[in-house]
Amino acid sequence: MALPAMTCKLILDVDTGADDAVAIMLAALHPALDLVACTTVNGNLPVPYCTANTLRVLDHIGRQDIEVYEGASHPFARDDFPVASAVRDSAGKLHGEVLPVTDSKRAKADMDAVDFLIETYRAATDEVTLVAVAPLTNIAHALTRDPGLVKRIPEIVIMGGGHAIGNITPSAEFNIWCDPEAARVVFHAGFEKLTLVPLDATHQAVVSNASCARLEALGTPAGAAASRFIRRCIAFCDQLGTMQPGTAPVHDALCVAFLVEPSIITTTRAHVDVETKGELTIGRTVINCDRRPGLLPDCDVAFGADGDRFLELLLRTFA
């Protein structure tokens, strides 16, 4: 497929893991994208290992010269969030607490993430997409010290929630639920052009033992870790038991390969809201399709997406 005509800026925030790891190098290595920075925040593991992966996963393709500033190291609204300890040892084994990579030398930027979001985008003179792919904190955080913000960012992209699967809890996906009322912030925020790719999506761009071979076979430091992360969701998945066996989603990486080819997936124009208070729901993507009065549609929802193209995207990049 023709790449588009130009360069799309982006700043992705991240809370690296295995699957942000492999959206970091597919945002810092394709052709079609400049990624400006990373910002981290807690999520997948307490913040400071994010940023310590982010730098490491940076320094592994040779992207020194991409900055990485640390964000938030609490809940937006709850110091107590997410309380159960099982959720992090899940996401330990998971993710674990630093990644197979050589440790990077450099240190993080000096700059809180939440001044650099608001400064940067201050100051932009060309348009940077904002892609999401971790807890909303840092933003709900701009949002609320800057509300201006909104207009100002031209396009968020959110990797969270889920429609008819969960993955923390049964009604709920982790991003969104880690920081229920970040998340209720951002969605009420009224960005122009605010994309969600949710579980329903990424369960449809799934990765297989077989596909990590031939990222490892290309021989690169970006398809040889690629396979390694994606190998330890694969294993993780099949102890759970919830994907098919062999296989698992690369949740994070769907959202930069959507500003790639956007057809990669299919979208449908809905309401959405987050549940903060349910004992059962809390964290919960409440998505309105069938436009009930006093609900307008506010976002684009992934709802399908093409998995072979997705794998195709990321083997042509990392190669």
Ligand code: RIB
Contents of the next structure:
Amino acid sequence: MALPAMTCKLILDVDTGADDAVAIMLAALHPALDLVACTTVNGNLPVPYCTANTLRVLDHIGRQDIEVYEGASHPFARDDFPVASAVRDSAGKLHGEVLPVTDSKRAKADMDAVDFLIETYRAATDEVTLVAVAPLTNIAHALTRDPGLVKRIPEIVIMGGGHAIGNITPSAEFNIWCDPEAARVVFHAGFEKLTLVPLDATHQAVVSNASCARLEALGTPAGAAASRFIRRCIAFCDQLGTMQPGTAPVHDALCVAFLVEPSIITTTRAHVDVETKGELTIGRTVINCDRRPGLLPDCDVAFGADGDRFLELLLRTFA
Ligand code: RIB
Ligand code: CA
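Now show me the form predicted together with the named molecule, since the one above was the form predicted on its own.
Now the complete complex, all chains and molecules, led by this one.
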């Protein structure tokens, strides 16, 4: 596929997952994006399920050329964290162990995801953006194993956290909560450019059942699959009563949309850190927007998103 000028190369770190699947299709199909590879990590589901789902989605849209590297099966530092039960009970229900697309015949890549990230950025001659839409375990391992890595990653975009909103606890968002120590390593690493897309933004770009019907009416594999994946998110949100009935955020895909149309989200410079101790607040992103001594702004944090432009981008890309 001939790529237009100013193509953005990216690696997607995923825990596929229904909304991860929409992000993968957007990254793999948009002409201004060049999806180098996907890396998978324990999160919504145990990592082998995430890997199998990622392979399924890529094959479904004819992108068998994009490799999938499997990563961490457990959190960065904890072995006591009840991720397994949380994944099976809540996120597991939302995403289901197998996404509704045909199985893939091909295998994951032999190399481990963390080694792949380290090797790829060591060898990179072009800029490759890292888009992390899952618990940050792989990224934390890579940064720890290769201290020079942070300077080789020109930009990282993270779906995670929440300021006024939590979704796995009143204080925390799932990706950060799932591995708080990993998130703290990432936010303390000193990235040149870190954009955080928290729930405060993703909840402003929800997709409705009516919009899913428009995606389905495209008559394309991506349109049909996106409709199925997002309807699954809507059914889960309707069950919980967390969103306006018949709508759901597509968290991960909004991060990819930001790469194509940066103004689709509105960001504020802020200092971000992660709670790793609090009994009630573990996994909370502590976002400081005021100028407080010792808390200099170090991230661009999205607090707004344009849902209409997001939907139009999905419809255009999946046509
Ligand atoms: O809180 C939303 C995030 O958690 C998304 O990345 C979703 O896929 C789940 O991983
Ligand atoms: Ca995800």
